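What follows is one chain in structure tokens, specifically the form predicted on its own.
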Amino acid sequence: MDPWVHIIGGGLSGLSLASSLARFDDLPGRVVISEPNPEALASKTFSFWFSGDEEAFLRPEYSSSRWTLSDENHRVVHQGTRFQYGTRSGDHFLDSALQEIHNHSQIDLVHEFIDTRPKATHCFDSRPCAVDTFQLTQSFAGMEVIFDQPHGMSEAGLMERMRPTDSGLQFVYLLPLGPDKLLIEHTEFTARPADFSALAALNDRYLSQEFANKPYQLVRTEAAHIPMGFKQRAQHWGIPLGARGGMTRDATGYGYRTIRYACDQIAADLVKYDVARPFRRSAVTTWADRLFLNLIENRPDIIPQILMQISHRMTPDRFAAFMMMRSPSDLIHMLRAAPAKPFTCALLGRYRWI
């Protein structure tokens, strides 16, 4: 017999999905989830804010309510109150996922590779989009070390010594991982996507410069190519879900929090409704993005600043729920908090004129 449901792909808005169906003893019928390589999300790491009536959901392994972003002439430093800033393995993720679906009867993981739409009641898709359809692209390479004595860093450094490029903006990002572990990524904004191995070579060189007298060791590595907007739409083979189901942030690239609580939604409207309904976006937060996404595209030069203006004129608190996009009440905060003119010109399409 046909699945009831059909999960393509096993990443984190695949495994996502499955999970929360495995909270329901009883399924009205069999779910399967294809995926070549399960072990690749392991490689990853996912970071996001939260509030105290979160965190038992998300379950983030660290978290600082300290978080910075810096130029090459100012630095702001954010300490919040309501949110914090969490971070989450993609090893720790898929150890939990798994070991939920392997213990509901009716869910199953099959390493496998399909190339045509399966039969199925419901069918979801998590396929990555290609690259040539993004409009931008979030490209980063990390690096997580561990070192012989406690590298002093407390806070989250979101975007550390901004900088605009030929295509767009650099910069780089330091995530503590306990007091001797450290994630170090650089990443940029860019019209095209970056070259890993030049941004490995920046990562390197920061680690040099700045812990020179601090032995460490390499534990992993990671690299990706995030869409922030799409050009054109993709094909999907049923409901899409994560970045092809527009889950992820386009202004950012944030979209574990979206992923974890749309895809527990379209569980339990399966289950007690057997209905599938894709996840849709504001109208509010596509717009905003798709402003500073032309920003970026037709006027890098200028995103530092209106990013250090925005981060210094906002709370801390606030600032976390605009780049979450909680509420449209928190595009209204950020607009007060940014320089009028690049805005109103970007809204004109005068970009020359900022």
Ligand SMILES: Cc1cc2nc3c(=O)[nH]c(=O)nc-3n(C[C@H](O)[C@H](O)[C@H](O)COP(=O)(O)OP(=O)(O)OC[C@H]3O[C@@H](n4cnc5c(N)ncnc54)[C@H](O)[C@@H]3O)c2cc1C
The other form holds:
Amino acid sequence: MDPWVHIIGGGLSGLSLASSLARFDDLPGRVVISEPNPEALASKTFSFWFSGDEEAFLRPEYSSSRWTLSDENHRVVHQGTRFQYGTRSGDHFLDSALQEIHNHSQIDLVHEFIDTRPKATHCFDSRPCAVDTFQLTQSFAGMEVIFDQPHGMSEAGLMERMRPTDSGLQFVYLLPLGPDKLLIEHTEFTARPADFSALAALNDRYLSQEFANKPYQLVRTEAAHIPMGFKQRAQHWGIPLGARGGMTRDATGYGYRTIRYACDQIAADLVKYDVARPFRRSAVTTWADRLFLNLIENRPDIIPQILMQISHRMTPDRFAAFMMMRSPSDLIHMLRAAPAKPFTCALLGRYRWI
Ligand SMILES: Cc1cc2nc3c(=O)[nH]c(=O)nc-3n(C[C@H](O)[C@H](O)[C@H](O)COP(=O)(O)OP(=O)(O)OC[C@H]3O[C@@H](n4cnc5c(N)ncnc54)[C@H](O)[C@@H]3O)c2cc1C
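Can you return the structure of this protein in the form predicted together with the ligand rather than the form predicted on its own?
Every chain and every other molecule in the complex is listed next, the one we just looked at coming first.
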């Protein structure tokens, strides 16, 4: 018998769908997840903004109500009231998803690499797309380090020391994971995928400059190229899921919250109606993100200034809601805070007028 559901890839989205299906005791058929290396998920961390009523589902392990952005001259500190910035480790997510799958008699994780479309009533494809299909790329290299003494940081440094490069924008992302642990990631939004070793060298330099007298040990590293929009549509083996299915935000690369909720909805529709509906992001989000990507591609020099102005003029909660693009009104609040000229010129395709 062919499986009822076959999920290609047991990364964040594949396991999210499987664990949402595992909540139903009696499924219409067998569910198979094919994944050659499930443990790879353990080397990632997922951060996101969440409100109190989302905590039980999104399950952050660390959270902070303060986050910051800075360029070479200014710094903005946000203190959220409705939203907090939370982080869940891939390790934690993987453990609980594997437990849920293991406890369900109709769901199996198979350690295998799939090279043709499997036969199943519903097939989901979460294989990552090739980097050369990305419109822009978010490249980052990160180091999680543990200090011998408290590092003294309590807020998440979302985009610190933003500066333009010849192909986009560079910044450092600083995430406290407890009083003595820190994740440091040099990141680029770039038209040409960045060199991981160059970004890793910047992490080393940052640590030696900013924490000169604080010895630390390296806990783990992570590095990735994440899609920021796609130049062309890929061929899918069934319904696309996760980053392949447009569940990561083009303008930011954030995907955890959307993936978790979208996969939960897909699971509910599968069980209730035996129908697999692909994820559709709102046209407004796609349009706004495309405008922003075009600005990065054509005028990277003005991006730090624009982001600083937006974060300075928006309230912290509105900024957080916009980053997760929870409703179309979040975009209106962002556009009201944004400088009018760059966005108007971008709309007209006249980047030199900015
Ligand atoms: C290092 C890293 C950190 C991130 N941090 C954040 C964050 O902080 N916040 C946030 O919101 N988003 C974050 N993201 C973005 C997004 O949430 C992740 O990319 C997320 O993992 C996307 O889920 P996915 O299921 O599409 O892809 P993946 O999790 O990459 O899963 C795809 C899986 O498919 C498997 N696979 C590939 N080919 C085959 C095949 N032929 N057969 C079977 N299996 C196959 C792979 O082994 C892989 O496990 C991060 C991404 C990365 C890479």
